[in-house]
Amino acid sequence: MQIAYREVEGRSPRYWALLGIIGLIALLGLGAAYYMEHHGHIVTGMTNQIVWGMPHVFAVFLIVAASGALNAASIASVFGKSAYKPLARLSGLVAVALLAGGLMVLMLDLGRPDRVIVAATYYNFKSVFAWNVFLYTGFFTFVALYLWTMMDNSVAAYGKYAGFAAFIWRLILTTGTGSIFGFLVAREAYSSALLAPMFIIFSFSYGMAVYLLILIAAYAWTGRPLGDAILHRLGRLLGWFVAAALYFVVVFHMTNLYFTKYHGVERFILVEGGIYTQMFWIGQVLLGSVVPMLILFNGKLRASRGLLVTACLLVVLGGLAQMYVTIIGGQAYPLDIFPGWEERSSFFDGVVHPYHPSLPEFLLGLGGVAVALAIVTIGVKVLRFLPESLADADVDPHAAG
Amino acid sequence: MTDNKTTPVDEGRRRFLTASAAMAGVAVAPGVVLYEIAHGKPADEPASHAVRWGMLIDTNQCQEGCDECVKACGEENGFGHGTRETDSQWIRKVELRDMRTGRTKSLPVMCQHCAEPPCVDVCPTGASFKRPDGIVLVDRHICIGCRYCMMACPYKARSFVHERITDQNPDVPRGIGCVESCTMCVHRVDRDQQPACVEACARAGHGAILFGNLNDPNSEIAKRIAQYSTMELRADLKLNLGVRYQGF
């Protein structure tokens, strides 16, 4: 069955208002980056103890979600589910947009963003970061090729291969992102090979949630039909991804609890860590996992678009909480350089490191989100990413009803 | 026709040549002397694998409350003695208390100059590097300030320059947005001098830090390490450190 794709008109005041708000937030983000670059990181909450702050929380979330946003496209091409085919183009666009937003934040948070070209001209191939430079550019390339095969009939025959390449690449990409932390032997909160597959599962969940939010908003705001059946499917799939992510979190902490030397850091995250403990239990587990699962696994609740959107928003907030706990919490817990000894020094050895994120850091992170949304908003206007109708009968006549 | 009598012109010429030679001597002499001092390693001679610079810290000699090494490091390398969370601290005094016995120890911790440095492994651009003589450094020209090395260092030995810097020591270039750490006073070592902390500790009468070539079996440091039991921090990571501790 032929699906008709069409650009959104993009001339309504509402479209320009949306783009205006997104653009303003993006500009605020760029302004924050300029301010940080001009004065140095002294104007942020980051220190020599908490070296990666709020920008990394946003950046890593966006990069992980980028990989997951490709879910719909992968299911269509790699797993041959025709019902997902009409969703594939937007899926590719959101993936590229989220990665671009995340990378912007990551680059502008460098101590020397003016030297970003150095990262492309000097390589240390033992560094996971250096691998990531190739993983990011490869992801852009494969997804762009994949989109090309979807949008140009003359190369449509290669769609299957491009889709497969993009699918494999996204798994490698998120393995790389998880390994940024997994390969840190020094810090007790990281240093686990489990972080790589766990980040892949996180990506499925966060990316699908972001994709669903954008899909629902795009169809609601353009007045195009969006069927219940497809949302029903995607919602249930998101539920399984959230459950799988929670499973990995449980296994990760259970493993650490079995190793006596990790009891300290586990006690910190799970019991005594203050903001990190609250973010873990209330943010990541309760609001980010349990409540969305209650909605998504219940057919009646999931059928309500309001509740479905709520579940997706909660998954996103839970994802940001998870990144905060993983990235900031993992640094806040002091390094144990002298096991068995109480440590005290002018460099804050042996104490939990405080972190108070500053406004510019938030703005830079939000700026990355805004850039991602701007790419999607402009993308759907200039190219044919969105089907005219995603009504159930148009998408998959057999699934309707 | 010639005669051997000197003329006034010849006298003048001779005086001029003598004075010129003397002045040339005066001008060159400091250079010769400086060359003698600096002959440890001429600037165009690369660092050698034959040497592995290291330090041995005798914790029995290190005095609680004394921070002469910390002060000397700040002065030598051109940063203050600030202890804000954003201030650079290349070396710090750590006060320890045994959780079971209550025994206390005081010792300096700085970059441990690992043979297998995690900071060098993770650095995306290769700005973190190890010289053949074992000194771990940051190339300030290609450090992009990603701070991955700070995440990777098991000793929290690295600092990030959070704000603009003025009044730098020309021997020790530093810059906003880059990561830095103890260089083992490489600029002094290459002139055959001891790191500033080592000299300061000796001046204070403690002599708790011994600097030398770990690869030379006849060096004082190699002999001491052969004779006494010494410890590496986080020995479980098997990073083969250039800094050892004695007296635990």
Contents of the next structure:
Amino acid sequence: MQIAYREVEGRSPRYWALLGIIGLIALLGLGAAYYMEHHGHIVTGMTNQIVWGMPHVFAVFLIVAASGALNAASIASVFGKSAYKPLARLSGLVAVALLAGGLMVLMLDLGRPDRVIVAATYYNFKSVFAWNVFLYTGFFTFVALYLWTMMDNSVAAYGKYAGFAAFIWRLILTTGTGSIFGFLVAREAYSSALLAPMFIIFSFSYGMAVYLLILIAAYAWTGRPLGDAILHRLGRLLGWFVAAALYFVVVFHMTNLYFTKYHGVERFILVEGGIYTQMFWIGQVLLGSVVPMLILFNGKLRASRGLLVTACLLVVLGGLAQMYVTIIGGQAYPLDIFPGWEERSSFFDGVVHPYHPSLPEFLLGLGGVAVALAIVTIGVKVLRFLPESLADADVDPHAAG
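Let's see the other form, the form predicted on its own, since the form predicted in complex with the partner chain is already up.
Here you get just the chain by itself.
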């Protein structure tokens, strides 16, 4: 199977309009970061009780999705599925772009981005945050090497090794992201070893949904052939990822319900948490999992590209709801300073901490999404990431027959 790759011409008014809209959103995000940096976090919904707000929801989602966006490339190289090989270059580009967008939001939200050099040169290896410096740079490095082997025939022989290294590193990266919460023993909503594997399966689901949306949009807007067989295969795979993610969510909460000390936080998330309970059941479970599975596991529904796009969008929205419940809901629940002991103070004892995200927080998060999309949009114009055709006859002649 010989696949020809070609850059997007990028001369049409539609291309420049798209790039202009993405650039405007990115500038609004940077402006929001400057506004929050200049006035302080008092202009946000964050407090000294909820220190990770809406920008962290976007940032962690993008970082987790970055790992999953590499699904197509990993399946092609590690598992030897030739039908996925034409999808691998775009898979690597989207993975790098999502991580860059997520890290931009993270750095600007934490404040003092000028001191990033300190975080990169002084390490406290007792903190999982110090590990992230190596995890992020390692991901960029391995994916870049993998892309090099795919795009330069002189090093193509090393492609399988580079693909395997990138596959292992993406699992390590997502394990580290899940462990950030899993190691926070002071927060009852976190503090679970299940969070590391759960974030890995979340990444498979979110990354595949984002990748499919970009793939469908790229081929629709450039007028290149995109066969149904490859979309059916990717859609069915996404369905299994969504089902596995929901399974882990059920196991996580069932495990917590077994232990009496977690009954309070489980009641808060599942029953009495107000917006967090609604986002869990309606956003994460119903719209983000059940409805996409109904579409993706039904061959006739999945054959509709409109419904396939709808399922992917719901998975993305459900992922953002999941991050909101996990990150902000976990902080909103009252902190138990001395587990197993009774203590009293006048400092928010037993108080559910309120949080109302502000417009600048939303804009900063959307700015990260825009940066990721800008990297993809420019990347496909300057380098050969997209095959000229993904028609069934070109990708999988057996499926086409």
